[in-house]
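A single chain, nothing else alongside it, follows as structure tokens in the form predicted alone.
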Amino acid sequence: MCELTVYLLEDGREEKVMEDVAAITPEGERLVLVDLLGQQKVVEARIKELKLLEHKVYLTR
């Protein structure tokens, strides 16, 4: 499986936002994260870095 774990970078720290993310959809200044079960989380952030081999996405505000 190719699910992602999404982290928010703030003040030099990584905060886990959501695991098993299957889709990320931009909506203006926000991102809609959707996991394998269809649960959604809306985050006011932008993508800073993708590490696909590690299955990680880093966000920043």
The other form holds:
2 protein chains.
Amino acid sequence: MCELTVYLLEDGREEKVMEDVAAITPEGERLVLVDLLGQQKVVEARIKELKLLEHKVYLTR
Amino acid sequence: MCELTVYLLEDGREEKVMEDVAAITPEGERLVLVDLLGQQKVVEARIKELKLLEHKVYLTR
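Mind pulling up the form predicted together with a further copy of the same chain next to the form predicted alone we just looked at?
Complete assembly follows, chain above in first position.
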């Protein structure tokens, strides 16, 4: 399996946004995150880095 | 493990860009892809969708 944990980097801090993320879709200035259970979260942010070996996605504003 | 295969969607076609991608980093208008062996590829594209359950990333221009 390949779920990722999504973090937002802001003001030098690392805030966990969502766990078990199964899909990420940019829509304009936003990202739509969907987890394994189908729960959806929309974040005003963009992808800064995907580190797949660590199962982490870092977002920034 | 969580390696992804990266595809570019262009003119209705799906072109494979890179396999076993371990990291993706947007840099301006480009994406830097790095595979498990540390090989790097720079693509002028942006992320259209990440489908982690299918281990696929779709890019677009």
